[in-house]
Amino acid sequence: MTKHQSISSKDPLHIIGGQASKHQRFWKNRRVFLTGHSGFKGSWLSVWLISMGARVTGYALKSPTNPSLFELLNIKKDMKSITADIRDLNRLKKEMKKARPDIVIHMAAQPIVRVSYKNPPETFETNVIGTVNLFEAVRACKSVRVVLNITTDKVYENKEVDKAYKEGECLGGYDPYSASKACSEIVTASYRDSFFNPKDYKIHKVSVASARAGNVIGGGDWASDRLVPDFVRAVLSGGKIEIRNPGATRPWQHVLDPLNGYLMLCEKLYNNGPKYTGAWNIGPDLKDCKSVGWIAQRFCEFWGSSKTCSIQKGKHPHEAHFLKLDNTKAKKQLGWYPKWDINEAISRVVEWTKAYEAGVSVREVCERQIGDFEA
């Protein structure tokens, strides 16, 4: 099917790699508590979670979009999957108490730009109060250690500057879902300074982090007014390729690159107690942060077919024109770094998506991909 190497979706993913052997070690009967596990980013970090013999409990609203890529997976037999509103407060208190979690990864969002101008109140309510009632659950239940927001680039106060944003900055955003998501990491500070100082941590033993990663990009992403996505459908279906703002510069990144992130940072949360609270961005070294028309060209150049891309008319909502993250902190601090640059990451967009198309299992390229990226 491909050039890499294919394992079986039977073998045991840890024994590939050292750091895939470290990783396995620690989440083997990890209690999880994911939210958001059905959209694109939770349906590859439940795959990677159960392949590495952890207990993840997924709470979520059903998948937006069809095909939907938890669907197709077929994990629900792996895990506990709850469809439920992260605004149900009762609710989420209720399930998280059921699940005693050691650690609660908080992804559950409604993640479009687009969409935020078209429904700001849905947006600042998921991406808010869904915030305050994840920390309000977790204050709730006495098992959990660890608590990790999962935000995005999009927080900073964007001057529209060729520069990269470092933790420290102000936080800020335009349209409602930027304006949202900097809300959610100023009530994860707050509930982090308010409920579980680092200075308290032998009292509460709860530490608590953010996450800011830059344009994931991946197999299975059906979104919409997603740029790669969009160039899916396009090639899936014959269609024209469109894109809106080809001068426009994003962080991207391949999806396993920022788990692999946010799994080192839950262990260093969880064996480190406070020295690893606070915001960290993972995101993608600056020579992979390129333009939309760049992206466009190399995914035309990846599929091989004879597609070109053409501007899309019409007027469009404001997006950010600039968007780059520094990730220093990560590297220095975390020892984390992105091992697939830009080019591998279309490369394995494609792959898995020729693969969807010839109907190969997708959990099986899924979980070889992980093995690729952890070997």
Ligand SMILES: NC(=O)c1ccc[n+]([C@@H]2O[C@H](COP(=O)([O-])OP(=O)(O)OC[C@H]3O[C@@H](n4cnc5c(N)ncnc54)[C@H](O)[C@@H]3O)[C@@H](O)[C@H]2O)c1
Given for the second form:
Amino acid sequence: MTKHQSISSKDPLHIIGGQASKHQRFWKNRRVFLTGHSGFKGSWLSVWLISMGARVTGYALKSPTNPSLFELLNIKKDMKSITADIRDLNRLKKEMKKARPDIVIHMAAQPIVRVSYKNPPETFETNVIGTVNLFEAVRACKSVRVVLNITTDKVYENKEVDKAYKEGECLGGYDPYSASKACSEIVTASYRDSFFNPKDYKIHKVSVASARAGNVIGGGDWASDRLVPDFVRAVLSGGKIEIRNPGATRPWQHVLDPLNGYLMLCEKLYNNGPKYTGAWNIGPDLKDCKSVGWIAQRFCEFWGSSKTCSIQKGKHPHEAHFLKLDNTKAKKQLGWYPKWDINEAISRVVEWTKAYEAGVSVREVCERQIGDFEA
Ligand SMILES: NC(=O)c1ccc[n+]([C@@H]2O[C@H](COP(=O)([O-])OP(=O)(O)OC[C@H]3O[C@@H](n4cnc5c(N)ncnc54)[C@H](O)[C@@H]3O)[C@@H](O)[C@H]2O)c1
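Write the structure block of the form predicted in complex with the ligand for the protein whose form predicted alone appears above.
What follows is the whole complex; the chain from before opens it.
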């Protein structure tokens, strides 16, 4: 096998733990329309859905990074991958109708805070008008039963106090990215109330929810201006590790934890309808809300690197200092809980990256980690 060549499985359920669970059976042959499938979270979710036998149609621009997890996984042949813009409403409507999905998961976004400072109009167009377009396409597509919009921990009005935000708290957003995602939440609530109201569920049969995850880490993220991808680049290239805000705390979690929450939520929305509509915090436990400096040090320890971090000089645009999510609702009502704590999450990123460095198939590594997670 050549370096980074991927394997394809004839019996995917076998890979992730032998007998199919109820959860895996739900997804088998399920038609899913996933926007943003070529990105970091979208690639992981695509590989997970494919491994359970779902019929996935992805709709996104080309992968935003080089290297690209989506390309390395070589999953295009196991799904329908459409390269198109979420701002192109006609194309989106046409492709969604063609795909006849049961479930729509919306991840396509401009997700980087610093990019949003550089290009606010594009961030708002993609994240806000993109969400409007998604719901317009859903209105025109009669097969859809579930819509899940993926937003973020940054949608809350940040009071810069050390507290965890609950779903009912005020939305806000200092930087354009956070504000655009809060707007995306408001768009979601408006379409739910106006067109997919739980009171009229028997008529429209569509359940709408949004999920707010924390700061996600995992193998294969090469985004610029994100802490863990910056480390990975530094350790792989022998470069310097520089951090901006060592004291800033974030709700860190491994990518498989929020994805598991999204899958559980979609299942509940599909099976129980309006009971599960609304917003859900899918964040880590509070003990895993750590500072950037703590994460940096732990990453170096797990990597076995003697590197030290330096603080990036210069003036940086505003970023929140405290950020925590209260995940009580998801635990109590969905039965979801974080499975991998922050140490496990960092060690899985290190494991993934070392395997990538050694030339192991990244698809194999992702599928193995999904199997371990499900077990
Ligand atoms: N990574 C995190 O830590 C994190 C945390 C909370 C929420 N989120 C949210 O999760 C989602 C996925 O994030 P990610 O980290 O995988 O981001 P990513 O940048 O890796 O992927 C973004 C995806 O959106 C697509 N996209 C961007 N602009 C588009 C457009 N105009 N039309 C169509 N597709 C477009 C890209 O092609 C890509 O597939 C985003 O909505 C993001 O806001 C991410």
